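We begin with a single chain expressed as structure tokens, specifically the form predicted on its own.
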Amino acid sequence: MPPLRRLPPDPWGKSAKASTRELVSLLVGDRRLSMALLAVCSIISGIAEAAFLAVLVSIALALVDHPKTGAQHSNLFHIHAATSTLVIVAALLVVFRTALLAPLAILPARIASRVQARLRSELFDSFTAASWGMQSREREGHMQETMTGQVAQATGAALQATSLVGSAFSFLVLLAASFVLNVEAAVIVIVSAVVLFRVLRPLNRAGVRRARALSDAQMNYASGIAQANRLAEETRVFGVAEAQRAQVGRQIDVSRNAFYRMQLIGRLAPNAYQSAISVMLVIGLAVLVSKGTGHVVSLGAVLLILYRAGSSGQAVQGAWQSLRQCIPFIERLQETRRRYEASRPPEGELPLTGIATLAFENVSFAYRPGRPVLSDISFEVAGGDTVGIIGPSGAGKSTLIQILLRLRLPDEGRYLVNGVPAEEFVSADWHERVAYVPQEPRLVHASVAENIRFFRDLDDEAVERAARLARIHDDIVGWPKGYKTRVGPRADAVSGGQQQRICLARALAGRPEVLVLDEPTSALDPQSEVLIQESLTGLREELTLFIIAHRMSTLDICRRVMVIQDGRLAAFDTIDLLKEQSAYYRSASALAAGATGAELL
């Protein structure tokens, strides 16, 4: 991918002009050589539509002055033509704005496709490069409602950009000509035009107006649909679907009003403008014949030109007011791209050959100011040493894990590698050498193999010794498809203790150095746990592991355990010495042994 392009500080000026501006330079900037082309071709389509009105009100005149000869003088073009040469000439004019579709049609398609792909490459290239911190918070739906309804909005403005470069150039070319054949009247649609803009001002603010009502809505009822999705087993279970609906509905609703505000003006500004431009262009030619000015061909050539000259302003009239309704879908975007970038951690220089040491310096982290979740915390762990991590829920385990893996910087001290601070190494390094299993299982919709590769270029044989050594290699053979089978999210085909160890094997595949586990064998039945420990402590001579234990049955791996209470480490020693010294560890043995299989507080 290129690097990504920099946003200006505030790229949205405060008048309707300036933010235009803004909004067709962000949209098309890279695309000018295709809007210049644009704009000659509508050009040259212009003056071949002025042309050929012009003739066919001379064939016409013609053919009323002398039915049977169609031989006429004509006073348009001060040329001696006969009819059947003016069709002739008509006819290649016609032919001639044909051929012109197909530019015409084409470069508008091209820039609105390439501007589409264009947004959503840099909104997602943003989204992947930002903080961990920043993903975590989006609400749900907003990444995909902004990926598709609002990068669709956007899209469509540059389509309107492209129709009112079109429009625009056809509407001055067609003004042109009628200035050659009646100054009066082109003056007088000018004039009009030019009042009518001023006074439909008021409807372009309304427009934005609406269409920022319509963009939050939009992403109300995304985050709605994306919940239902994701609840859509409790809401069966509790019954209330209905309210579910009821509450989606009402969504629905806010969006529906929304959408249609925004139509009907995006509607009635154009349309007004177009039946104002009419009945100043019949009041005008009304004086002008009243005068007697002009020949009557060129007041027919001036009645026609004007006519569609009215009808091009009434498409940049309606192009511009679409354009304007579209700038707080643009801003949305840039303001997204805007937060994203802001967020995205420093990448380090140092390469990273290897991870001998692992240590927290009085690392602090609060997620809300005066509002600690971790303090203070000191610890070192060296290369091959296995560390389990227990405590109450919200002791802070999840967020040193965090911290550990270098989703989150420390607000206050240092998380050290080999003695260097994490930040300083190369992120690519790191992640080859660090992988992490998380206690809700995560596939993808693919196959088993290509969820153990994880978007990795891993040969068969480091999938299938991965799936080995996680326990799920015999599981998957049994399978009509074996390793081709496709599974995923609340897939039928496998059950949830399977889609934990297809993560496990996913984490091995690469051939880590450190491995993070939160709780690995919690959907585990007891002979997979058994299978699974049995692999883990096979490992612990190549990897450093870090376990976060929600039973006790977990700990038996571990070399040291950590316990974290209050945000604080408590302790951190040894099975044996926490049994002497630890409180919190000696409480949960006991609850342990009273129940098999207890899990932590």
Ligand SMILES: Nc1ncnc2c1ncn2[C@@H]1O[C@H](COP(=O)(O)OP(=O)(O)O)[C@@H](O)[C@H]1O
The other form holds:
Amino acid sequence: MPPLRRLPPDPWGKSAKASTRELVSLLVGDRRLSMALLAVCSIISGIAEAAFLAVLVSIALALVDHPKTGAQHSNLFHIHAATSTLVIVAALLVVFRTALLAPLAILPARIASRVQARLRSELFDSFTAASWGMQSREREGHMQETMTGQVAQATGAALQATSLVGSAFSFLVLLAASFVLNVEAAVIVIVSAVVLFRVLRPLNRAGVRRARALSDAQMNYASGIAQANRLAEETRVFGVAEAQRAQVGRQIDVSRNAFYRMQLIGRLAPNAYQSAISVMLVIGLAVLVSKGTGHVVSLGAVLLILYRAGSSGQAVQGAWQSLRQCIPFIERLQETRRRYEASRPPEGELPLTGIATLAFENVSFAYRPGRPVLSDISFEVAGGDTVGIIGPSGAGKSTLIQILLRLRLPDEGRYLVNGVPAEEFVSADWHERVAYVPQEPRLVHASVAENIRFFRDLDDEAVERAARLARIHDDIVGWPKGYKTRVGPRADAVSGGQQQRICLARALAGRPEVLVLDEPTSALDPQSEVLIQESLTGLREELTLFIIAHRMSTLDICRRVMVIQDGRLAAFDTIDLLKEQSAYYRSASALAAGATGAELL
Ligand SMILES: Nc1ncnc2c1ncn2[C@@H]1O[C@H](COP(=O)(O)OP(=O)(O)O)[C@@H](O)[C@H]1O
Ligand SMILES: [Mg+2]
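Swap state to the form predicted together with the ligand from the form predicted on its own:
Below is the entire complex, every chain and molecule, led by the chain shown above.
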């Protein structure tokens, strides 16, 4: 295998189990300024809250001292101010804190939404750049679930990180305030907060384990429903909907269990924290009062501020717990993205201006080590040739054309284009010159024109020309909305044969030099078969054609035919020579002549 293209440094870090620091930096990495702003707002909000509470207590004390006049003798700040002034100050503080609500709401929302978009686009980009081998191995529904559900859960980590920053700074400010008012009380709260954090760690880890179970369960569920969607028709026909419901039902149950446990722990831990800190608070106060420590006037304020600090501590614990529970989802994204990127095929640098020859030189390929699917295949095809490929099912025909299309790299041997290893050519040049029609047509949910255009910059004229060449134009103009008719994978209005011809038009629209077809099976209607055959006959002069033939009649248009058997090139000759030399060809033609379906296996 040639060396893989150098990738930019992996921002996800080295191991699948990333450290918390690594994860936090990953989630807020490019939003440092917003995070700093959030921290500043949280600090100011905390100070405003502490001041508000202190002023509130001062007002209460003033009213207790002089209910009638409200004149101040003893207040927390030893400031001689009228109660009315204090009330105004309190009101201003409330207004100020309310104004702070805006940045405190905007910043987390902005950070989380950007993190979500970044995770999605990075993951999608790495998927689309991954090798075909990796893409084709992806289990049904997994890619979708990773990019939607798992990303949503991982985004939770960004939200929790912002809550963590917010609540941690309010907590610290409230603690600082209580230090000013009463050192002993503040120390008691700090010590109990730290002790509680340690005590609750096992609960924290249990939460992470449940989250991991949930992540797995969701992937299985996604796979189950994707399969149900794909097999809807078969499920109906075989009348097995009940069994399928039971199977997906079990996956739903596993998910529900994991979700329930994760939520339970996620809620239990902060609540346990809050109760424990309240008890500590009462004990601490009892100690203070019994020892007569501190100014009795300040005790009321301390009590209030410490209680608020306890709530902030709970918020810190809750955010921390939830952040940790997002980690398994982030790890999965990290692992998936790394897998995709490691598989990225090398990018060539040579420009490709035309394809004169295509050659395999002792090419071997295996999906699993030690089990070769193609062995030692060598051939050369010149531009303009028409090559049929036949052989028993499982012989390796599709694998061969995947190498031919540069979807897979040979394990051994070389694939040469114009005498140069194919992978050395710029892939954009390659894609412009080589097209493919798969065995199963796959349409996108869009108009016929867009299906033919297929994300490329082609004008209507090119689209119509391709449709004519593929013998689908007459069908299209017969539909009420013509080229604007919306089609899709399950469009009833479009028959299998028409879908196949739309895919042929798609392949021809880019004016390729080489066209590879995995010929449609016998499911094709006779009319479409004739039309496609006609089309290919017309194209023979303009293109290099490779056709995996499932029907004997297809071979009529081929100049030469490859016989693939057990992963080896058993023969590659003109039909006349094959008739003499290839036992497989003779038995296949005899079978086809006898069978009305004229099928080649
Ligand atoms: N993605 C894959 N992973 C593992 N094995 C595969 C894969 N695709 C095909 N094979 C195996 O490789 C062999 C050749 O398959 P294929 O090239 O599809 O044959 P053909 O097109 O001639 O029917 C078969 O044994 C098949 O099971
Ligand atoms: Mg095949």
